[in-house]
Amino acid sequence: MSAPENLSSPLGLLAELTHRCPLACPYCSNPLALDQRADELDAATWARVFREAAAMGVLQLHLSGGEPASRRDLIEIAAAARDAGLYTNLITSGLGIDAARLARLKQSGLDHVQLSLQDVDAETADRIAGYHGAHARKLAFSRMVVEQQLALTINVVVHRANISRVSALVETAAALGAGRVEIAHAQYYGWALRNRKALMPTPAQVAQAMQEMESIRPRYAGRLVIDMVVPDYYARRPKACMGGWARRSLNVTPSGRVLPCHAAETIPGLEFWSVRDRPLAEIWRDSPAFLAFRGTDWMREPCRSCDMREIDFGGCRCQALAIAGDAAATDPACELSPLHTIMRKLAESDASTDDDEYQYRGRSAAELAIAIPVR
């Protein structure tokens, strides 16, 4: 398989600077096997990747992790993004960044901050994050962002423990001065798949949350953008995951592997090329992992003849693997999938359990309060 002649350029690059993080969220999007600090790309390599991305047509850069503030050279990396001409968004927990460091990040060219909140209730938020005192520090950080006149987005992953407070979460985002709030349901692969029984909301919770969103949107029209959609396990149609596999964005891991989406490594048998060995443009065009599910030629029925095939692009490949055991299967979120009913029953079964114990990301309970030193 080769790249199509009309292949478009990516618009966004997610740069995972590190997998190190002070939090231990049970739905973390990082892989189960975390990249080690010694394997992380250095700032000079990231600068080269940013230049190559800009030359390809990438417009937006998202500095992510783990917690990107774990990098002592974060300011140098942000400056390299500015020099490459990229609009730069920092995706952060807010821990590890004091007012002075944030000011230096702005001076270095940072444009936007995306701050994660776990809940509006401090005790519940800290339990979800696996870090005592995290919520208070996040609120303090959000005030620093607004004082620096940086654009602010509040991001919340919702699940059984916090979905009943979506209205309060929106109200909190507005009160903090955010221009956007993204309420994203947990995606069940990796760490979230391990914790699905403890995270899955009930159908009644989902219905109530969606109803609340419809009623609250008009109140904030024109001053706060609110993003929230039905979670996949309760949906009728799949979403175009990442805008379609290898169509609009790409992801670089801390050690340099380039992925079509952040969870692509859950799919066995894919070959991922590295920016250590090849130019980013070559990887985008010819990497076996990018070619595997790009476009529609790989599709089977019912996707192959579906009128939605170039709208949803078959949905999520990682979710198809998790439920069907086959990454090329129709996403079970689609009502046309033979596994759609099974997926819904799995959700309802998990949601009916009393399990609320989290398997925290990569650390024992004794390690959960380790903070990042501010430098």
The other form holds:
Amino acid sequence: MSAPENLSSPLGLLAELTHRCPLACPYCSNPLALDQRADELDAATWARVFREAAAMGVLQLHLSGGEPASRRDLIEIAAAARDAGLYTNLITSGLGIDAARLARLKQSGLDHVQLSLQDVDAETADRIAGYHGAHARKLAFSRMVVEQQLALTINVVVHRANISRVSALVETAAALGAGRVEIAHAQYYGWALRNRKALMPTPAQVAQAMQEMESIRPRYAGRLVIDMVVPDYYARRPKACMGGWARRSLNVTPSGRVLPCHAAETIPGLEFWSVRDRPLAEIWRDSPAFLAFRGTDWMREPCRSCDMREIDFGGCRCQALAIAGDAAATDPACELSPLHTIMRKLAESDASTDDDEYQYRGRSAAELAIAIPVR
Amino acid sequence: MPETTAPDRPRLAPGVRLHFDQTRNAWVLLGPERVIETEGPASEILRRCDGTRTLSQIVDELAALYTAERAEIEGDVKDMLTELVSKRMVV
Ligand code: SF4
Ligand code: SF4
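Now show the form predicted in complex with the partner chain, given that the preceding structure was the form predicted on its own.
What follows is the entire complex, opening with the chain shown before.
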């Protein structure tokens, strides 16, 4: 059987090993209804998924969550990933990994560690993570990673409470010995959508951050790779989300559902298939969720006749749904969308609130172990 | 501002490895959030970036392999490595 014309080989797989996590970041993109531990795939199933992924052309694997270290069999899973020949990246908060466990992960062939920081200083960082003492433990973890000569990326999700410190965040990453720093703007679905009012930065804050980043970038040439993208809400053109729907990557949830992107379950009516029932290649090729927006046939105007359609693939489906109420609409991040101005106004109005209270995932504010004043 | 240059004994940066991609039938350089496809000569250079060979050894070997002018090869190798150093794929 020959492959359909618009079917490419995926490059990346995001494996959400668990939704369990000791932290409670208000920008978490996990769904509001979290998968339960009893439903998680076992290590043997993950190993099969990794082999199938490698055979399909996947090169890079991200072990993610929740917090992947919440799984007792993380080492076994990482070893299976490397046995399958995949470049293996562990996305972690560092909590739950001591030096001995890290050494075993390295031995099992882990290629790279991505550690998230919430801010430059402990007080604000812990408030954002909803976990007292998290920042200090993350710094200690980053030292272990560097001592054990594993490659380290520091990832920071920026939003209203920390965006004014992007330069200091980059300097912190350099001082910790990271080879790469990723400054990511909060993406508003899952828990982040609930917290949009408290998270949204102002256009002035975003412009200032972008300008700072450009001016400090040369200072770190050859020492630290800096990745930062314009946030969608203040962009003129959308990003090719995931490099285009069902084109470059796939995402497997803790219980085995395969998604074109980690937020795809927010789109009603999509049918997802599970690795428990079918081989990954079949899911990639034929599952209704992947077929729904693959290629350009599903597009309407203005995307359908636009020169950019094979470049940005009409932007993010989940964002189209969230703002336009229709997953097949042009992403309102695009200035050609009739809703572009509305989206920007929405962001500006959220950004101008002084509502700084977060709704932490899985907790009410009163349950939090910390009570740190807002400013 | 630090200038990036080709190192004396180049090697792949931590977290970077060269991998033969069976699906696409090509050598690829894999790093954090990076996949760089390398065509023939580039993969020959990268396979020699092992931290033991010197830059000039690598140039010699490539010149022999492609029976080409050493000076020309040297320019190409340096350009490529300098660029990869600035991307922190080679140190
Ligand atoms: S109209 Fe559609 S294809 Fe054109 S730039 Fe905007 S989102 Fe992209
Ligand atoms: S568009 Fe939707 S599917 Fe694509 S990356 Fe964004 S959220 Fe994910």
